[in-house]
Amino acid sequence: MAIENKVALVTGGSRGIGLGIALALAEAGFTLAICGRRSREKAQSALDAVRLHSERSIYVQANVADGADRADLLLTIEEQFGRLDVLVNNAGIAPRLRADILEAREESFDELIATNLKGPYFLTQAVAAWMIRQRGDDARTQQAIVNISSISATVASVNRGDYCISKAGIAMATRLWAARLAEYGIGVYEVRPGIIESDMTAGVRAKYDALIEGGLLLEKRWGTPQDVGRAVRVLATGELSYATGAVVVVDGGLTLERL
């Protein structure tokens, strides 16, 4: 099936990394469903940008942490398009307040786990069941699930332990779903961004500018949503074959061990 007949869902797809991913997939020919917690009005400019490349694309207001919202989201996609070929679990939040793990509160932990881990995990469960029904006996169908995690899945930040744990959970969820869905030919992958320009990192711009200047990265620049989008596009289109469960690190060399 041609890419232009395929549908991709990008959660948190109306800004930042999610919008970079949505645009990359729209440019590749996918019809996009993007979702987020913001109202349709606030997400309109993002949807307009996506529709420049994929005019049938839609925006759905949905919180992936909420089970009813997840069900309504998938129902809307089914009513609009009748199919779903790619899921990109991108929606995620940072702690409202960075706090040392000796002082961090349960409320922050619960919020981050619900949004960054529980929501994507059970959205994947529902989408995987749909994909299995959809593919039927056609083994040629190209389907993919891509989880956006973070270098924080393995790099410890003691002032945002809840975030690190949620992303480490996504890394394991990728392995679990890759193992479970392999028999159905559904590829499951993890993309692990490093320091990426977005509204989430705007508050620490000066800190990382100094670290980058001081040699933190091998590639001496901030990453962009477009960098992440290109990596996801390779996975979503099936250009990287024989690689389910793979982790694609997009971090400018930050986590490369070196002397």
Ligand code: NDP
Contents of the next structure:
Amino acid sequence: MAIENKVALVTGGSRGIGLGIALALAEAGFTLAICGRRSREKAQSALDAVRLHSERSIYVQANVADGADRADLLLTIEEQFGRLDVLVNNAGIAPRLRADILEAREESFDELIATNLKGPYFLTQAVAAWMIRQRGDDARTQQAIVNISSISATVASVNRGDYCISKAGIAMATRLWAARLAEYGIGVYEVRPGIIESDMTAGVRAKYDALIEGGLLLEKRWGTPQDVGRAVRVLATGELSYATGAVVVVDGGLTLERL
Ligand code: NDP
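Please supply the coordinates for the form predicted together with the named molecule, as a counterpart to the form predicted on its own shown previously.
Next comes the full complex, this chain leading.
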């Protein structure tokens, strides 16, 4: 099936990395459903940008941590388009307060796990069931699920343990779903970004500027939402074949071990 007839859902597609991914997929020809917690009015400019490339695209207000919202989100996509070919689990949050793990609070842990891990895990479960049904009509169709994790899946930061654990969890979720969905030909992948310019990192801009200047990265610049968008596009279009379960690292060499 031509990409022009395919539909991709990008959670948290209203800004930052998610918008970079949505634009990359829209440019490739996908019709987009993007979601976020903010109102439709507040997401309008992002939707307009996506619609420049893919005019039928929609925004749905939905909190991925909420089961009822997730169900409504998929219902809206089904009503609008009748199909879903790609899921990108991108929506995520950093802790409201970076706190030492000796003191960090349980509320923060619960919020991070609900948003960054449990929400995407069960959204994947629901989407996978739909994708399997959809394949009944066309077994050769290309379908993909992409999880946006973080280098925090493996790099320990003791001032945001909740975030690191949520990202380590989503890395395992990728492996689990890749193993479970392989028999249906559905590829499941993890994209693991490093330090990327977005609202999430705006508050630690000066800190990372200094680290980058000091040689933290092999590629001496901030990553951009476009860098991550291009990686997801390769996976969503099926150009990276025979690679289900793959981890695509987009971190400018941050996690490359050196001696
Ligand atoms: P931003 O804070 O800039 O954007 C987050 C996006 O997710 C927004 O669109 C937001 O929309 C949405 N979102 C947040 N919570 C929810 C929710 N509960 N339900 C639905 N949508 C939600 O973050 P980034 O773009 O930087 O991050 C995107 C992903 O990339 C995250 O998973 C993050 O952990 C990961 N990442 C980021 C890195 C970075 O350096 N920036 C590095 C590595 C990984 P709204 O506010 O309307 O809900």
